[in-house]
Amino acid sequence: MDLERILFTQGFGSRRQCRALVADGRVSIAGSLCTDAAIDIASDALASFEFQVDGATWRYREKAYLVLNKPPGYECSRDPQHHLSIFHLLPLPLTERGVQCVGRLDQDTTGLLLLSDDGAFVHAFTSPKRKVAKMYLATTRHPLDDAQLCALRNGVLLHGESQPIAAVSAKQRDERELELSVLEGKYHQVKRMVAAAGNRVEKLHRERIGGFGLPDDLAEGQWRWLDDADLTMLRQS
C-alpha cells in the first residue's frame, strides 16, 4: 500500500491533502522526512508500520477500536444539541476515520465508552441478542433497601414496555450506591429502573462492558487504543 494511501485510510483528510501532507514536508517514516507519496509500503510490514505527521507518531490500524473515559456534560453525537460532542475528545484524523460511539451515554453519564469504525463490531456490542452485559454504578437519591434490590432482580415494567426488565445483577455497595448490569441498552434504561423500583438516579457511571473494564489509568477525558487482550476481555461475559 503506498503512503498516500495509507494517510487516506487513517483519516488525514483525502487522496489530495494527502499528497499535499507529504509534500509539504509534514510526514516522517522512522523519524526521517518523506517526499514520496508513492512509496509502498509491504503488506506484511504494515501491521507494524508507524509514521509521524507533524511530529506526533502514528500506528497503521486497518480498525479503529478505542475506549474512552468519558466526562460528564458531553453528548455520544456528531451534530449535539446543547452540550459538546465527545468527538472533541479524539485527535481529528480518528473523527474523519468514522469512528462511532458503540452505544450512547447520555450527556451526565459518565465511564466507560467505546467508539470504532467496524461496523461488526458496533453491532456486536450494541445488539440485544448478542447479550453482553454492561455495568453501571448509580448513586441514588434515597438509601437502598432490600425491596428495591429484588424488584430489579426480578423485572420491572417499564413505561412504553410491554415486558419487565431485570437486572442481570443488582448489588448493594453502599447506603446509595447501586452495582447494576443490564443487557439491553434501552432509552434511559438504568435511570428508568431505578425510577421503577422507587428510587431515583443522581449519578451514574458504565464501570464494565462484558469482561472489559474502564482501565484504572485512564483519566476522564482521556482516550486509548484498544489492544488484543482488551478486545479478548471485552468478548467474555
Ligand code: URA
Given for the second form:
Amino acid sequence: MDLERILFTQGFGSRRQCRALVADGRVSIAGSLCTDAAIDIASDALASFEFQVDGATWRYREKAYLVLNKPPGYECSRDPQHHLSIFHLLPLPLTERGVQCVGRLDQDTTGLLLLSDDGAFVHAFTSPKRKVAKMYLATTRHPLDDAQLCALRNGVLLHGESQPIAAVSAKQRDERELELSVLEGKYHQVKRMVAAAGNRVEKLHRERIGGFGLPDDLAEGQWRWLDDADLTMLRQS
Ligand code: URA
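Coords for the form predicted together with this ligand, given the form predicted on its own:
Let's see the whole complex now, leading with the same chain.
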C-alpha cells in the first residue's frame, strides 16, 4: 500500500490532503522525513508499520478499536445538543476515519465506552440479539433495600415495554451504591429500572462490558487503543 493511501485510510484527510501532508514535509518514517507519497509499504510490513505526522507517532491499523474513560458532561454524539462531544477527546484522525460509539452513555454517565470503525464489531456489541452484560455502578438517592434489589432481579416493567426487564445481577455495595448488570442497551435503561424499583439514580458509572473492565490506569477523559488481549476478552463475552 502506498503512503498516500495509508494516510488516507488512517484518517488524515482526502487523498489530495494526504499527498499535500507528505509534500509539505510533515510525514516521517522511522524518524526520517519522507517526501514521496508513492512510496510502497509491503503488505506483510503493514501490521507493524509506524509513521510520524507532525512529530506524533502512529501505527497503521486496519480497524480502530478504542476504550475511553468517559467524563461527565459529554454527549456520545458527533452533533451534541447541549454539551461537549466525546469525539473532542479523540485525535482528529480517529473521528475522520469514522470511529463510532459502541452503544451510547448518557451525558452524565461516566466510565467505560468502546469506540470502533469496524461496523461488524459495533453491531456485535449493540445488537439486541447478541446479549452482552454491561455492569454499572449506580449511586442512588435513597438507601437501597431488599424489595428494590428483588424487583431489579425479578424484572421491572418500563414504560413503553411489553415485558418486564430483569437485571442479570443486582448487588448492594454500600448503603446507596448498587452494582447492576443488564443485557439490553435500552434508552436510559439503568435509570428507568432503578426508578421503576422505587429509587433514583444520582450518579452512574459503567465499569465493565462482558469480560472487559475499564482499565484502572485510564484516567477520566483518556483513551487508549484496545490490544489483541482486550479484543479476545471482549469477543469471548
Ligand atoms: N443506562 C442509563 O440509564 N444510562 C446510561 O448512560 C447507560 C445505561
